[in-house]
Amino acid sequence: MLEITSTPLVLIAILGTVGVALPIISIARKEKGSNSFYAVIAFAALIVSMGYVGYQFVSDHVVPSALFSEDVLVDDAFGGFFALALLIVAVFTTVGSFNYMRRHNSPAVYYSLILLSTIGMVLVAYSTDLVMLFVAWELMSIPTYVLVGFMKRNPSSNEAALKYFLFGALSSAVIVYGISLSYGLTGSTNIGEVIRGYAALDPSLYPLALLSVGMFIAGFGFKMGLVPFHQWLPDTYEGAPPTITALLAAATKKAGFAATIRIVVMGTVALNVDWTLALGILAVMTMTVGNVAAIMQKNISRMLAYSSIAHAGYILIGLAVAPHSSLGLQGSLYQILNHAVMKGAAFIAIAGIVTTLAVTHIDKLKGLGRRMPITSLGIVISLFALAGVPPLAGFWSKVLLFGSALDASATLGWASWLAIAGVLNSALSLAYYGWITRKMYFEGEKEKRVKEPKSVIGVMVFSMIFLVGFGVYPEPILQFVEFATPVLSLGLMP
């Protein structure tokens, strides 16, 4: 059995204690409008959590990635990698809310829900038991249902929350059905035991096993925004508070991929079934639908929502070719980390624009480069990084992803078409990313500069340093990704 260290429990203690305490403190203080007080406490809890996870890596207390364990939670590099990515987005969301929440009531509840949802996301990454995975999934999802509808007097927010809740409830039911099938077939909910059971399963029961894996992919595919499970996503992203949209687009999607990677292992390794073609087709459909739909949008939140769908397709390329290329999962993890920063920064920038100018229509962004220069620069760098323009960090993750497809073409002759589709879709995305850039910098009359929210400036500066710095010198991130990438082999099971 793997040696279990305390990282998941420490994160539960820090984030859970603060998350529960904030509403209690609010009641005791009997104060309204003290947004900064609760924001600082939530921010401190997230920074301490990030520091602890980072310290575990620096001090070599983290074991190499192992997808299977006899415990319900395993403290390995895979879980730690996702924990850091998810905590970064939670910090972005909290910091970006400093100014945004000054106009709204109940800040203690707002930041409490962010912390509780973050606990669920982190536990999804560390879970090695299907029941624990589902509990963590619901702990992540339920607070976000409330957060999406937090502006309860806004009809768009209420509509977004209702759609999100209905699709979320359906996905949870599908996941539970998959768990029930796997338990009925193997007599266990431990992922390692389930995979052992699937590997030794009677061939006559293979259809049920495949159905269970398909249920997992469909259920988790909802959160990832894969086609055809993406219908809820644009409306929800448009109606939700823009800071919460950052949490949904850059964090909950990543938790979905953390869960799916384990399920893909169940389908590819244990059942000895080649899912490459199915996942490859799904990847091409997802990235193409996302990019084509994004071009037609006029609202920047909806445009970035469809862009987020497209990036789920890019990430899926690595999962599709993972059994045939060791670079597959590395490329997916690299893109997941980069996307967390790129998309999180983009939506926090939108939150700053909404807070300062109260606009989201792309035509109203004319002259934004002069009115909000730092925010505009942060958006442009994030968008170009999303497109994979060198020398930004997004370029290297796409190189690794598309390179893994080319590497897999030695055994899968058609895998190279995944790389071609990825390159063409990346070029297509430049059409609407360039459109936004043109509106901000090359259209509109001379505008006077307005005061930009300092919290948004902080997020922009961090994201720009990250995307440019690790674009110029990607070696540390490459090593981190390589260490965190699990190996698809039954021989790793304890």
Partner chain sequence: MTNELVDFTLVSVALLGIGIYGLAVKRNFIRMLFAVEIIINAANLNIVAFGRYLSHAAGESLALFSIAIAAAEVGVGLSLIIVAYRMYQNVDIADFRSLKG
Given for the second form:
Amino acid sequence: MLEITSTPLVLIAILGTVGVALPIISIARKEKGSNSFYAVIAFAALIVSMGYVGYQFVSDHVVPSALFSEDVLVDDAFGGFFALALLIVAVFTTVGSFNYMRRHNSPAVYYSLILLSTIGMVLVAYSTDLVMLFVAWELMSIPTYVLVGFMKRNPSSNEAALKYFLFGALSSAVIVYGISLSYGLTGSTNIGEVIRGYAALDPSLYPLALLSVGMFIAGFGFKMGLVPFHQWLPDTYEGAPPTITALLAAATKKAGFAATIRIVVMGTVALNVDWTLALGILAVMTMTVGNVAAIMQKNISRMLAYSSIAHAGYILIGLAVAPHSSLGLQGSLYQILNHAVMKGAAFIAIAGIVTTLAVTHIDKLKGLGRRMPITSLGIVISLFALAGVPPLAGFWSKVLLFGSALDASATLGWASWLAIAGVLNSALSLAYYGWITRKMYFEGEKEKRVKEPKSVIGVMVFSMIFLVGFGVYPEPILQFVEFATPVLSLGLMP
Amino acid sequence: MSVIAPKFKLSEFVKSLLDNIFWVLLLMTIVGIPAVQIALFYIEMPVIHGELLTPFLALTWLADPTRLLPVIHALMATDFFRIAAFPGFGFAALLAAGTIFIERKMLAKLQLRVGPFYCGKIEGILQLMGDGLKLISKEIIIPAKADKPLFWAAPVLFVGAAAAFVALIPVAPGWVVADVDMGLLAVFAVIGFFPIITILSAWSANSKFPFIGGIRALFQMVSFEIPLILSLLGVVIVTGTLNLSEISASQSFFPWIVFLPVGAIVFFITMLAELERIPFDLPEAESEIVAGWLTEFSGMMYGLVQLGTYLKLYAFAALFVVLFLGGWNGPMVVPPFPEELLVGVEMGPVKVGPFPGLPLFDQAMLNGTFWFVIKTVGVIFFILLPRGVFPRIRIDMLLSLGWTKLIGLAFVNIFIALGLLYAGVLGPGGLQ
Amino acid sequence: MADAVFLALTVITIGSAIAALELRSLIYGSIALMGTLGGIAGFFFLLDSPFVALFQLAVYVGSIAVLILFTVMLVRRELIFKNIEDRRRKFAGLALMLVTMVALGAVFLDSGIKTITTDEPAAEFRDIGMSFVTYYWPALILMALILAGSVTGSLVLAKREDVENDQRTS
Amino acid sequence: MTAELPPGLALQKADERIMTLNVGPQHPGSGHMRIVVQIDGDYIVACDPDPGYVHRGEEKMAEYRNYITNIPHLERPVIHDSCNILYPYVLGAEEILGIEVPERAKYVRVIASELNRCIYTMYWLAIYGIFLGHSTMFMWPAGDRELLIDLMEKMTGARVTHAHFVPGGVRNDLPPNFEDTCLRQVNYFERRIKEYAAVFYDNPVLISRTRGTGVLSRQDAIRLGTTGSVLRASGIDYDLRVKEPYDVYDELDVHTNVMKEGDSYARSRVPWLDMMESCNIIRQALQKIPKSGSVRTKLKPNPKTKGPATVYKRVESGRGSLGCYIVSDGKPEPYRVKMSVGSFRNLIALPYLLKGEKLGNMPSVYWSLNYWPVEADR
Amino acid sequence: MGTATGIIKALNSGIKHIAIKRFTLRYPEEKLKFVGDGYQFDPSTGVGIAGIKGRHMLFHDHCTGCQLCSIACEGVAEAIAMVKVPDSQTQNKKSIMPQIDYGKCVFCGLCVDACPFYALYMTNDYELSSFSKEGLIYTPAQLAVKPYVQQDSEIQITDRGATHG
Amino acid sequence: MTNELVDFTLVSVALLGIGIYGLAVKRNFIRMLFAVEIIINAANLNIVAFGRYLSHAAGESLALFSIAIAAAEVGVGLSLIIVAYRMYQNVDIADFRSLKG
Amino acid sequence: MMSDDSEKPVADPKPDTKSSPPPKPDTKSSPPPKPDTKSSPPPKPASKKPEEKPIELPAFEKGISDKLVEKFGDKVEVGFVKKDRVRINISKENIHKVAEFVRDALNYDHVESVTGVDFPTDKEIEVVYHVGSYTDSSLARQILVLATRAPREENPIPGQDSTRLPSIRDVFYSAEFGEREVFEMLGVYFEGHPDNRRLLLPEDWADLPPLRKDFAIKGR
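Previous: the form predicted on its own; requested now: the form predicted in complex with the partner chain:
Starting with the chain above, the whole complex follows.
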């Protein structure tokens, strides 16, 4: 039975109340443009939520990653881990928007939608029922459709929203179809029941079960930006407001991975199907396409969008080798946390650049190191962390991922190629990250320093501390990740 | 020689009269009698004196009047009768016609006028018929750039939707056309059709004023559906059923309006809005937008829309009666039929009765129908009354009323219902 | 009897689905879409789920169809669209459709799903309510949040900027 | 003040957003005129009043008729207020012809003029009611107006077009027992119009609908040169019966009803208060009227003038100040007659008030201007 | 709460009026009674006597054929034409008398004012409809007939409202 | 029940195919929305059919959720269309060219 | 534009301060009434008020005309000074300036009526503005008549010919519709009026402006 103090319910209570209350307050206040007021409320709600998640961890109320439960939600470490990662991104977005939203209408709705979307993401990670997962998935998606199109005067924002909406709606339709099949085959919507049902499935129904898992992959893959389903992603990331892009790239994507780990990995395990090869190929394709396309981009948002496609590929390595190596999921989770911070920081920095300089083209970023020193330092550190340069946090997650691939190669012959592909891709990515760094620091001469938004500086400082600090001393995160990583065999034999 | 019709000749007049009578009789014989026979085939024939009546024998009722009653009885048991006549269309249309008459007379009284007076000698009771004949005889004009299929379809669909609504209303115990288990949900589904028909007809006329009126109707209906549904949830909560007959039967002791007055008020106001009655007749606000979405309708198309409107009015009033005023429940006013009336009594050599017609009805049905009609007419009176008292309100006031006040009140009503249920006043163990 | 109804519903549903996509006039397309949705509701009736069927009617016909019609009428200049899809894309789409239908149909026909039959009575709608308040209640709360979010979001999007900028007091 | 039109008052180019509606002349909410209204959604962007559908050239006609035969057709523009619209012309003609008016005739004129003001206002109120969708408020005033029409008929012999005022007095004497009948019916009438409060003026639906709509500020009311109830509803204490008393108004106690709000509710309430004031004035006049005496200075059917002159006379009619400018060149016919009518002067406020209002407010704002299209067209 | 009381007051006022007396005059059945015999002229004071301005009545023995009524009407309606009458009165040398076209007459009564010999009065007959335009032209002979009118309804004001009894 | 489960699923597959065709071929945003709606309805049909044959209430609950969510989604989508229409006076996705891809 | 303050407590000093004997040239203007005969129209017997008024009030009106004459000298010409009515004849070049002076210095704030009178014998069209005041209660019964004249053409093409006057709409907003009416009824084109458009006549009116004397009513 779900306790009333369990983390997901408390998160719903805090964030949902604030999220619904914000528009009502704005109607009642009849004032316009008091952006900071709403931002502070949203920020406070997010911080309180993070505090509650942390408190639950500290006070040992959290079940070690259970994955399955009799109920629709479970308060386990897996969900808690994702909740922390996603809440960090939400805080980034809120703080980053502090400055970015100043000139726009209806700030209350903007923050309210961010909060609602955050609830959705967090609950995707917590949910152990397909209905719950679907509803949470939609709660995550629908506000982001609006948020992407929030700049109504901006044609590219609207176009991005339309594309995003179309693919999102398609993805949810596909997910419903998958749910319908899995429900029909097993007679339940609880994920645990479904997995157990899959394990004991009549062989004649196997094709349908595979179809349902395939549909889940497709549906979640749309959000994660895996390669055959990634066409919308660069456009949307470029057109959307950069703060919202941070939310999309760093958070909704991660929610997709949470759902994938909950369902797909379990389903493959249960169905005894060797999906690892398919996932591996998907991973390599995703990495390569992302990185190669990123090199050719002139727009920094678009480049980071492709980079985030590539990172989906890295994370997928861990999922692919998960049945064969216990390190796989750990690496994925670690990478997810790191990527959330790195991408979030990078996009918030872009938001800061857009607000102050209104440029996104890479050539225009010449001499940014002198104009906006702290922001550009933050970007550079994020980029190098993304590339996996040693003293930074990104390095350790990549080490863990590639190590898991090597580890799995004991039972899975081709797994080492995954590691090789990953390393090659990292090297490739270093090229364009380095190019940006060169543009920012070694080109252009006589730019003057401009005033940087304080909120962006805050995010930058936090991300730099995080990336450098945990890069130098990764021990606590490693422990945390280990605690949060689900043990795959746990689910089948409750 | 008359000045008005200078070429009048009595012989011609008589001749044309005879001509008409001839054609009428001919058509009656050629079409009418076969139609009656075809109808008789679909009626389950009664057994008289141990012998199954055939449709042909049934036609000979003139020779043997005792056969008539069982045939009519059998007819009343058919679905056709239910749909076309008693709880269905015919009954509703009759009440709707009565509504129009009441509306005109009452409004006239309220406004210190006389109202329809001359047509039909008695207080202008035939005025409605005259108006109907006028509408039928008028030309139907369709705007040149209208979307013709939709324009034609809209009035018919409107009447159809209204009739579907009527079909869900239980009039007396067991007397309902469609006894759906989800009756209330079906009502919501049917109500949902009206805005679509409205907007389609408004769009298809391809004119400005109908379009504005249609958009207004759309806003009004869609935004008032929400408080409408919410206000009915209280009744659903205390009765635990969606079936309208069961809801009606559950009020045998006291009507729900005693416990849920807030819901009743909210439902009444939303009802006015859904019906586009004054003060919410914005879609037809004639001083702003001519006649709203009805502007381009003419002749019998307009007549159909009016018929649909009044059917809808009857249906809503009946729904209010069923949900809040106890439906057919009421003290027995029809005395139990004495046995002599049913089977006849022999007084010496003379046998009186059986009283024809009485075996067709049972007491419960008569009583139920009586109370139902009384209550419905009362509700209709209160629906019509604001027309004489209030001016039309504005669309933004209407929307803010619907979205803020009525929805809030509807929630209050739901909490009252829940409170009554949990306090044990109602529900199992409570009063009922 | 039911088979005839089933066939009729199938024809209506699929036919109007095709019509919804292929009719040149968007208004008629929307009406055809309403036909599809109504047909699906008819299937629900066949499946002894009147609650879902009526809910489908009330929600899809009562609100979604109205919204679509409203939008289509607002976008009234482009009522009849240029037929800009090129033939190659159309044939590719047709091929994709056929492949999907044949492959999935084969999978369904081939699988053990044909053996599933039932004579049990359908679930009552009270069970649905029960499952809503006992098992799915957090999902219901989330549902409310979704609706709140979508309503506020669409209002903000659909509100016009100029009206926003000089807001009236009344 | 600028020489241009206020921004956006002119009509705009119609496009996808802006829809042009021709409200009238065959529209239930227009009266005998056309208002070209442009709406954007539910808001009126611009509006262009287009009167002239009942223009009949009264001013031109008046140049062809002598001072007496002008009377029946000069009252045609406002047949409901036919005494008042003749009043300034008759005053002017008296000055030009050099006639004096007997004292009793002045009182009779005042009574007739006040009764006619009530008749007009009731008619206006009826239409205002039906414009707001309040059909009872159409029927009640239209019915109660009959009382006063009967009274006027007793007095003048015609139900609407009285042609009662002539230079030199009035056409006929009061009928016997007129004072009692008049007093009784006026008292009853006052009781009736007080009953309108519950159903109309204090009706919360009406108040919430008309309060705060079409607000005409004090400065704008002066600047646009509005008059009558429109002016008084904007908080300006200006009534010609008090400020420039003609005939015997200076001997009667006339109270001016002023409201501060300037919205359409105030504009609709001021005429109603004026009706009560009219009843009051009639009662006073009935008390003070000389019991006997002549009511008319006899004139020839074709009177001679005293030479060239120009006269400008004003009275307070049901729609505000009504001026008559007569140029005489010594001939029996006037050289030029110009009626400066309240409706025409108030019409200028219509585009100003409707700009930015909701379409639903159009009838209430438009008719609250106390506008009579036929009078504006003349 | 003010709103609620206002609404209740309005409803109450409306319902109250259902029972009030109404003063609808059922016209062809009852006719309103007017003051006097119609608009006439008092020779002693030179001022009109109040009365309804209905159709005219011409006193043949007073009419001198001076055409003043026709001149007065010229500027108004041009309804009066002077026509020859066969029997000449002594004072009517030209033996012309007014003939009135009621299709044009506006019933202003200026002709009555203009008549210096008090030959033209107005009566309280106002039902002049005819099926043809010719029927509306009244010759001097027709004008000489005093119309018979039955008008007896009068307004009565009671506490329960005004009514035409 | 005279109809078999597989009949319903086949209808659902047909609708899914039509929806995919519409998404692939049509370039008009409203049409694409129609296609998505058709797919969602196909899934709902599937769900309710399975629920009926399993005699579960869960299927109907899931269908109710799905219907309600579809309504919310369509609302957002249509408001996006309206915004796009105000900007482009057009709803053909092929004409939206401010972003490449 | 105008003084926004509520009605000033009033203007008694005005008639007193102005005592200069005005030229009062009522010589040749076409309607020359005698002020002394006209100034006492209410010959009411046995009433106190009329006895005082003819003495005081013309002085007040005279003060108004004196102010104008003092300011503009020969440019204006006082038509007549009667009880409550003052008429000033102005040439068309000065009408705008005079209107501004009347508005700003004399507290008149609205135009009651705009009248056009056709004088075919003088080959001129006279446009008469009746100006009144709401704000100044001492002027409540006063009407200032501003008359100006424009040349008249035999074959007018409204808007194209020389029958032109400067508009005073930018001084008195309330003159807008009146000037529009004069434009269409007499063909006087008002320069500076933003909206010289048809108002009352039909859209396809192609005849002479109807209030000119040479436009004859059929049959008369």
